[in-house]
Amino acid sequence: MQQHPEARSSGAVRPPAAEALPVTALHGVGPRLAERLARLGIRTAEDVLLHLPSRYQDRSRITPIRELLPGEEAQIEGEILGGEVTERGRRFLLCHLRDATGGLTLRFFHFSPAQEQLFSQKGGRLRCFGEVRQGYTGPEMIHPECRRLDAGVAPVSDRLTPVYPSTAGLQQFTLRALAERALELIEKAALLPELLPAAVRSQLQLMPIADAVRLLHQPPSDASLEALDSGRHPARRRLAFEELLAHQISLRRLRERMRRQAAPPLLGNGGLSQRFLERLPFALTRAQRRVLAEIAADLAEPRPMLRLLQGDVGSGKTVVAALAALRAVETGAQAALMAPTELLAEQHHRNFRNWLGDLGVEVAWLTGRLAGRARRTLLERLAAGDIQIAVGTHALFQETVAFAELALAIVDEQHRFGVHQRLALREKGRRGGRCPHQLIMTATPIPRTLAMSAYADLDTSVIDELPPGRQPVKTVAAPDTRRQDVIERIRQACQSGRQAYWVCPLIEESEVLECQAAAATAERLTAALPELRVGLVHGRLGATDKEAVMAAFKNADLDLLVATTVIEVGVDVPNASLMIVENAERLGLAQLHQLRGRVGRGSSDSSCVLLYRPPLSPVAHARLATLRACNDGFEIARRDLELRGPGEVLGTRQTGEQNLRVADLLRDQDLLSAARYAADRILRDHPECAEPLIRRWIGSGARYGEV
């Protein structure tokens, strides 16, 4: 990283001002003003300085009306050659200006007396500045900024001008004035004090942090707007480093803290493993092997395991979890594990089951829909001992559920939860001081620049290599006007003893609509094809029935299974070689690719029709052309971020994930190594440096794990 030539020589780091300064400090901020501001979440008056420009504009020349480009931004004086409110369709307000060189209008939908009174006023002066378009009578400025010229002359800016992300009732001016004024206080009352020790500074080439947040919210206006807009300039990137330090930090200090807790080693004889994998009907990759060793490595310490466990659809993480859970059991102790969805619960369970079952290990499934006297008795026995593993939703962490002794947490599709129910189940293994060993699970490859970043807390094991015989799934999109020849195809795939899927999407924000579209929808296959079994099965079905057209389906006793994305993970039916998904254009390519890996799970061809409504936007064109190109979960991750971005990818919605404020995980991921290596440093030699960090960046928040 370069330094800009303009920072000043770093100096020692100082400590943190004892108390924050709160933003009702800073002059002219009142409580609506506060609460505005809170919006933004700016609390503080150094929230003020890291609240960045999202971009500038020059406003430092002035250019001349006959120079004006429809599209752009510029900066113009004028004399006003007059002012008029018109109605024509609706009431607006006109100004003319005119400069040596043209004409231009002014135009303003909404407007005060006070304006209109100004721009009435023939012969004065006006600089304004905005975004020019192409009117009926010529170039045109539409609620363009604007400033009397009393004296006809005023000096033009020397800098470029910051625009803030706002909110409703907070103006740009305003936002600009607040800036200025906790930019005083920076040496008034070291408000942004260094956190970086010197050398870290000194070996990156980073720029003082008051320097860069002094250049970023005053540029100088021959400063490189392309590399401010961009987030690309040493300023922006100073700080960008700093705050992926911060979460690192934060994130190394949760992993040391659960590392020095207590956990029960699963060092069982592998009795009960060893007889599951004689039975299983097929043997184990190289990678399963691989992860399994790294994963038994874990257990065996008298620490608690912290490991993420990715792998591409039908890669077998199940079969992974299923030995990692008798570890547990073969020490006697108990093992969980949490879906997120009730249909991937009971495929879990079926499996579990079915691979575990003549084993003589009891396998329970606790879902938050079964009641009464059957509820009872499964809490009983399970906190009694008598149930090994349990699987279900977010039930398991309900607080009527107690384990005998939980020692193996497994959580599949980590993505799909908060991070905080994660947790929950972890808390319900807690017991004599030791806290269970966790194992979580995605089908959702994570590119590493994420893992790296979002996951730093766990180590990470990845099955890298599909069982054999998988076969590639060719991929197809067609838009819906050739619904016939798709329903063909269905037709000719089933009379050849095939099997099919057809997924309906959500078509709305509910449930009960997604429901009905797919039962509709079921209805026209049924009727379009009369010679094929047709099952409906969707989230609104009851547990029993969705289990019964699931045994079906799987059991060859329907053709073909119209459904919602509830069989997005979890769903083998080998059998199965063509998938038809409605609406694609609506959905990411992560769940898309999940869709897909329902089929190629036997010997046969398999295909996967994506059916969209034109026109597509240029996103959803490119996540069917990436669908069309590429079956490699790794890669499909990887462009998944550049089309949808880091919080979309990781599920950043979810309460407790990580939120940047400044740094952008694919714009800075170039910065993660080293923030990575500065971490390391700053906890073994600067340590007193780490919660200030924190508290700067995280706050109060200061990441999930501190529950």
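Numbering follows the first chain given and starts at 1. The structure presented is a predicted model; accordingly, all values stated were derived computationally and were not measured. Superpose the two forms; the largest set of C-alphas matching within 1.5 Å is the rigid core. First, how it differs from the form predicted together with adenosine-5'-diphosphate.
- Superposed on the core, the two forms differ at Pro64: its CA moves 2 Å or more between these two forms.
- When two forms of a protein are overlaid on their rigid core, residues whose CA moves 2 Å or more are considered shifted, and Leu81 is one of them between these two forms.
- Relative to the superposed core, Trp365 undergoes a Cα shift smaller than 2 Å between these two forms.
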Second form
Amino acid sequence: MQQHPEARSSGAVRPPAAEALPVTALHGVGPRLAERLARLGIRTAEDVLLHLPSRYQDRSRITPIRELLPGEEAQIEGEILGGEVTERGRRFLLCHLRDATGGLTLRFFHFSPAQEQLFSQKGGRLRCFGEVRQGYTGPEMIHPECRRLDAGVAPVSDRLTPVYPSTAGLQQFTLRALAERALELIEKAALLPELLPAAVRSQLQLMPIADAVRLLHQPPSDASLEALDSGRHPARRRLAFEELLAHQISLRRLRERMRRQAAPPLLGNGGLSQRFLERLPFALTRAQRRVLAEIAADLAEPRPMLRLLQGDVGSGKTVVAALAALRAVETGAQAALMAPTELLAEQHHRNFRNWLGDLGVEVAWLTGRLAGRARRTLLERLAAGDIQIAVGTHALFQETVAFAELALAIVDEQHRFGVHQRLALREKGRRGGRCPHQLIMTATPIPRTLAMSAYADLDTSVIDELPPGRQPVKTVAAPDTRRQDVIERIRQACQSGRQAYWVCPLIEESEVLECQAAAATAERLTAALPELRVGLVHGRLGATDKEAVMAAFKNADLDLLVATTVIEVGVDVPNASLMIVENAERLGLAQLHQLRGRVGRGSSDSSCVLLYRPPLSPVAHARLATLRACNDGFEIARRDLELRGPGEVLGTRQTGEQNLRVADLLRDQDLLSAARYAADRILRDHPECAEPLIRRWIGSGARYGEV
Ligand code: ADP
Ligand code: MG
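For comparison with the form predicted on its own, please write out the form predicted together with adenosine-5'-diphosphate.
Then the entire complex follows, led off by the chain already shown.
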């Protein structure tokens, strides 16, 4: 293996080892241990080094027993006064210890005969580490780690002791020993070479990676435990920075590769758009006009547009999508609009057909329901270019679907899809070195920090204004004992010509049960409100039935729509002005905001009642209070981030994929700008660093985007 002893001091970049060193190359790692390590994502010796402790213990001091505080972890030393096995309810072993300042009891629920013997040896000395509790007779430790002190004295550790995230059957001492062995290999096997150029390191005052890793696995006893435990120690930030940088570089590179592809410039003559706008019963808002100009400028280029369109629920993204699609049609090409659910695809299809049918634009709905001959005909017309706009779910991008000239792919409600799904779609759209323009729309406002990380490959447009006349949705929270009052409210609203939603969210982890609950609620409400026309829609309803119910609600042939969360995104019925959400305490902020966004889409007063089952947890209370006080999706997203952390805000699918090992988007958000800047600099001045950084932090996960 090559050695570059000067590499660290000069800051030169060492070529990475050609092959990663498998974890089994570490002394003592056999197949069984390797399998357990793999469960933690540890496959190579480098992985061992990057598997960082989640916290630390201070075993560098001995605490006098009298100074112990309940709830704290501490190390003590004492003499055994005696041991006993007790069988009061449950069998356990007690061992009484004493030092010069006081007494302490050790309590074990599981113990071997050998331990029973050891802990009963009067006069023996023990050193124990564990959490202190207040027992009946004085301080106690339950299942502490104990060591017998034979010679009477033993040096205490001069380091803080790491505690690693672990899995069943994997002991802390195993992980500690592995880290120790891997640390030795940093020098010997050129493991974890420095990948950051000296200029970047010195500008940001980052320590060499080897020093950072060594410190994090074996911190000296005088290192700040507080900084280490909170993840704010410079050594940890050094690694977090590198990881964020690797993600930035990866997304930037994807973006550059995409931008190098050819795309059809969509100049359009504006004729169709003009006629469309003249028929529209409202004028576009200033924000809509602004984002349309941004989109039009992108579309006119011979490179693919990669644009994220953010706009709060009800801000009018669909019209923008239609106008973007018309650019493609005016240029003689096709556009595709992908929605996350059949329900939403159907609604988009209906809207587009109403808006564009008279203009002679062929709009088709490619639904999973379509089969046999009808499907074949549709696919043929799509391939021949007779259909200009296709609407559907992700089925649009199946192998069997071919477009004559797909020039623009629009993805609605992207937060429902994962980052990788989005990138995969991109691949599907690519044909013969040509790539469609892409418009990604989302109603879940993405806080800036997250936008900068998960969407670093996209440009952003924001609709930051609602259409005129919208009234904020009046939101109240009520315990479900007030159900009868709520039913009266529905009666009044519907009698004055309004419509209402009643949403039954998932309570059990089962769609079947959720649908049953909705069906039962619909029955009860039908009985309670005999004068109203009550409809029911849920995920297990056939597509035709779903469509019929939604159409009836839209046409005001139904007064009250009982639904599961299938109506969460996109559904647009402006005359509906009252929404009831049951079990609101179970839902997240973003989801509640989305649901609430189904009302307040017209100019009449709207309200939302969040029914909850008391007692409320503090977090649920905070969520409901936020919704009552706030109607702005961006502000809600910011608070959501505080309440839940970035992982959940992006959705499990996205975080599962994004998979940060060291960095934490919330804690380390101040590093993002620097990482972004450094990514540009590295791609420009040190492109050879890009690949090894991506391989280290993202590994094979980055392959999805290879062009
Ligand atoms: P979202 O951004 O949540 O997808 P939609 O596109 O469904 O919002 O629009 C919400 C409602 O607002 C629709 O009924 C739409 O017709 C209407 N709308 C859109 N733009 C305007 C506007 N400029 N003025 C008035 N109403 C508008
Ligand atoms: Mg929408």
